[in-house]
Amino acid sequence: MGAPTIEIRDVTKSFGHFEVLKGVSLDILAGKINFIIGRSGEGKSVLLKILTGLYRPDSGSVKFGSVNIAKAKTSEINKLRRRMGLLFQEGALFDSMSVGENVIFPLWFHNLATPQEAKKKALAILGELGMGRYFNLAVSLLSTGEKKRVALARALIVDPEVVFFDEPTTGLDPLLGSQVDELIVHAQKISQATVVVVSHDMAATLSLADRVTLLRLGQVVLSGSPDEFRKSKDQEVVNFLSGGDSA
């Protein structure tokens, strides 16, 4: 299916006593939709934050291209992160600032670009979402579904090699889910970029993913395509399949 973007191996993660992760070990495959999913309290989120550097494993590795966040220096991170997008669940957008400032932050923030290129790039981004006339309006006077969409723009503007969903539709109504699903697709599409999407919703992981992992109790269950997560007799996949297993 492709070379791997982020190689994770044996990686652990605790709290105190209470383990998180307990020797996770996955590919992330290069310009996939990689799902990484599981009920609440499994250990997605975890994981999600150890490979974009926000947190640190207490044992393993987690490769990206030459690049090993697990024992890299905050530095050698912050360089990294020029190469990542996210899509945190809420969309982190910053209220006091119009929709066009909220977009380019992450160019200021870097020092990646004139204000004119900045511009320039954030209203063609805006445009490929259908939000190009909104550039100068508040980011507060924006609906649920305009607000994620901004959000995605403020994470493609950097030209990430890796692009980061946290649970996109939680709390979303179906339409409005089904539009972020379309959002992640067209994501991919226009950035060319590796998607990874920690998500619990069965449905948009089989129409969408290309690569999913199922954890449990912080542990890979199966790794694999839809097929076959489809054709799995292990009795885990069955159960979260069913539904029996949702968040």
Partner chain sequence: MNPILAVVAAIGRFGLNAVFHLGRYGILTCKAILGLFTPPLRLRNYFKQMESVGVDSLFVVILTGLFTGGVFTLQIIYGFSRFSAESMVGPTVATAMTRELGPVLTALMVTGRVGSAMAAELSSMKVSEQMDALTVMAADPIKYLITPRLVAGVIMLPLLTAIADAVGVIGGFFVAVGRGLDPGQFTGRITDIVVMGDVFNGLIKAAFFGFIISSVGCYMGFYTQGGASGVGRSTTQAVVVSYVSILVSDFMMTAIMF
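Alright, leaving the form predicted on its own aside, put up the form predicted in complex with its partner chain.
Shown below: the chain alone.
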């Protein structure tokens, strides 16, 4: 099938009178690592939820190949979702289940593997994230960074063709952060997945991304390669790159 390009055109989204996205257009490159950056509250998480069909945009289109997820029926969206993974900003783990049950969930629910295979796979991914020995632990006992890693494992276990990461390294220490970055790149290399990362980590953004998009006031300021960002004279971009390091 191959990972699709995602074409986002003139997407708007308001909550009540509050316009969060005011006509966002951008292309997510297939089989590449796409970073979305922007200040807190600019609508990055909202955009990811629109891309995964959790929110319907007020207008505009989001095309995965021939399917417009902004208008598609739920059954059609679900077909796409079987090829997607999403890491929620807050993890969104099932807190009534153990670490292992959480990670295995998508395999179990859709009957994609035998219990033994599923467990083996889950242990392998958790192991890479340094979470192997927590397999049977209740999720509610984990620290924030540990939850994030379990959620990451759950998003990756189905070998998705398109993966969305909402701030995968926020809340992790620098060492773990770079390990997770490596894992993302690694996962992308192996499966040639389309990867979309929302991040506040400028260093990682500029070194890992194939394409970076900066959102500001509900619109795209610049979408281009890391080099284009470094060379840009746009005041917004310059400000963001210089001030964004610590955020």
